[in-house]
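In structure tokens, the next block holds one chain alone, the form predicted on its own.
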Amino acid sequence: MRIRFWGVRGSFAMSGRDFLRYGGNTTSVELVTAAGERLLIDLGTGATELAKTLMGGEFGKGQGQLPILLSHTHLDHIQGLPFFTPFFIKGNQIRILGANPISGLSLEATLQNQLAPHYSPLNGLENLAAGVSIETIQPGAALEVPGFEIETGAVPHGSMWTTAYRITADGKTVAYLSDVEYPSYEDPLEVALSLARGADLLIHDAMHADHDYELRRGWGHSPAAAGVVVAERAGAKKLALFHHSPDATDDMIDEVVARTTARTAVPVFAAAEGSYLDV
């Protein structure tokens, strides 16, 4: 299984060039299996980026297929949605995935919501030539998606929760924990460990410095320690750090590497736009 982070950065996309080695767009991660089979990680701007080059192939001719896993509809997790190319071409499908934790409404609604003329020049997902399908799922539940055995769990993320994954394909796991922030960083919750347990690659929210963590505590997002510690207790083989703080510098993310990584035996990097990695 081949995954590529298309978009690592956090709550905002950032340009310029303090910001070139690790990039500036917001989450979206691709995997694609030995047989070819695609699946994405959230919307984010970084999507735009990987439109471009899924435009090239089958999504250019209004064959492509393409289920994308939502871990939570706040902006910067779906704001390349009204951009994304594929969504435009009559023919492809896509189906959406995802939890709603705001009571009373369905994942479709709140993407309706996003498109409306209030904020998008397409006035609503029936305006996308793409046969499109969303569908609200429940955290614990296992998903059906060819190609892939996934599991779900719901973490907490501020005053709300979201969604985790544990994804399972050509015999590798990847575990997909971003905008995560538990009681205490020290002692994470099961759901959690469950979902990292042996997993060959832990991708976790390290918006966080852990020196400014404690400022920033109750914000719903980790220090690059809690990372660690699932990594560790969860027996997890390599830990990437993730959703980076728009404010974290090229330089400043190699220092929390360099920290991270001299605190815990389990490999550590940090997620980088543009970058592929053989799980």
Given for the second form:
Amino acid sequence: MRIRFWGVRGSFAMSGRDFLRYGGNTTSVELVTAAGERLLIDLGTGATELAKTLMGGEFGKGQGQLPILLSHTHLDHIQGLPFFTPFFIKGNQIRILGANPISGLSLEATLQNQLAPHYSPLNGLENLAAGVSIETIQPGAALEVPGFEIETGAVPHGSMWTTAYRITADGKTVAYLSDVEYPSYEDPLEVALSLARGADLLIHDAMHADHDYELRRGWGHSPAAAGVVVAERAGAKKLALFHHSPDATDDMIDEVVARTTARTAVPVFAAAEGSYLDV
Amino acid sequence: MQITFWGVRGSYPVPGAATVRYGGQTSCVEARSAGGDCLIVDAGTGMRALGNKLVREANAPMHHHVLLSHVHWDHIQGLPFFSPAYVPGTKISVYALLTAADELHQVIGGITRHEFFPMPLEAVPAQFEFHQVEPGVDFTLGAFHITPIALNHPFGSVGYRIDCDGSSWAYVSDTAPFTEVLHKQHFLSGVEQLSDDDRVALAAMREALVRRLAGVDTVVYDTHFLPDEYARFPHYGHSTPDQALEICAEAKVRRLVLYHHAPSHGDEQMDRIAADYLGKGAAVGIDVLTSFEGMTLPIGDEGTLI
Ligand SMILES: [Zn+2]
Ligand SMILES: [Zn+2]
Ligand SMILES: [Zn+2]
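Here we have the form predicted on its own; I need the corresponding form predicted in complex with its partner chain.
The next block holds the full complex; its first chain is the one shown before.
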């Protein structure tokens, strides 16, 4: 299975020289199996970059099929939706799978709000030319997506919950735990450990450098150390620090990687936009 | 008076190597009077860096005035990331067009609803206040005299003529030209047949714009498209530099600033656009500048670019 990071930034897209190596686009990660089945996680601005690649192939001809998993509907995870060009081509079949937000609104109503006439000239999901299905999932349940076995779980994220994913394909497993803050990062929740158990790659929220975390406790994000604890306890083979803070320049991320590497035997790297990895 | 560009991109923020020089953040311009009064036009993602600067200023203003052209994401997305909003005692007054039945506080507050953002507008320390603007109905904020101007964009938008310190500039974004498409309150999947009434409405909008811009020193204009791109997407609600030049020439403005750059226009292409339109402007007596993130421009008396 090949994983490609199209957006790795949390909260806010950052442009400029200080963000060139790790990238400034907000979250979007693509998984492709050896047989060519594709899955996307999250629709941050990074998805607009992937879109350019996709449009050169079957998506440009209206023959593309794509399931998209959403961790949650905070803007940095859906910001790319109105600009994801495969939506504008008739014939493409795109599934968006995610949990209902806990506010009581459905996932579909939330995405409709994003495209409301005030905010977007698209004026609603019904104006997307592609076939789009919005599928509400129950965190904890397994999902059916061709080529991938997917387990899900709800993890705490400030005043809401996000859906974390354990995805297996070609005999390899990737766990995606972005936008999560455990009551104590020294003692991550069982749901996170079980999704990450023995994973070949753990992609984990690392919004804060460890020394910055105390000031930001309760904001819904993890220090880099949280991913280490999850990886060690769950026996994950590799850790990708993800959802970098908009304030973290390339040099600051290098430093976080160095410090994190020094404290664990698990191989650690910071997810970088445009890079891919075969697990 | 001077203006500073904090975000010059249209549609969505574009990080990466291709936007290092012109900038990747979306619409946001700061105006400063000689006396230091501050006015913010549009609240796109460029507003985050502006806010970070404002809170570090020695005499940081505690009351901010924000004029919105319209509430498409690329013009409001910076608001929840504007640091002064998290400083107790701050007041933020937002001015916008009412384009639908909903109250402004619902529309603008809606961007921070629970599903989208961790903290709702009602919970931030700053006090927010919303004012409805009407095209042609002018008002004064400190040293600035402001005239809203109706523009041609899906679900409506307004431009602003801003007079201050004996000179003037105008913000004309987002707008389509006033020829093929009249934007109304519904979705357009392509160009619709214009009725006679539509033609009359377009001509009136254009006439009012030219009249309001008459003699303005500097006009910042939505020039999202190059002519061949416009030809493919005339119903998207944006203009070309050629269409902006035509309006500016008629209004006899001194200087046109290209703005709201398409996400796909990287730095090298922007250099070519800047050079091309500098020449085309000179041919009709208009000084054409291409905005980039961080550009500060004195308005009025011929000054040098800072
Ligand atoms: Zn996030
Ligand atoms: Zn715009
Ligand atoms: Zn717009």
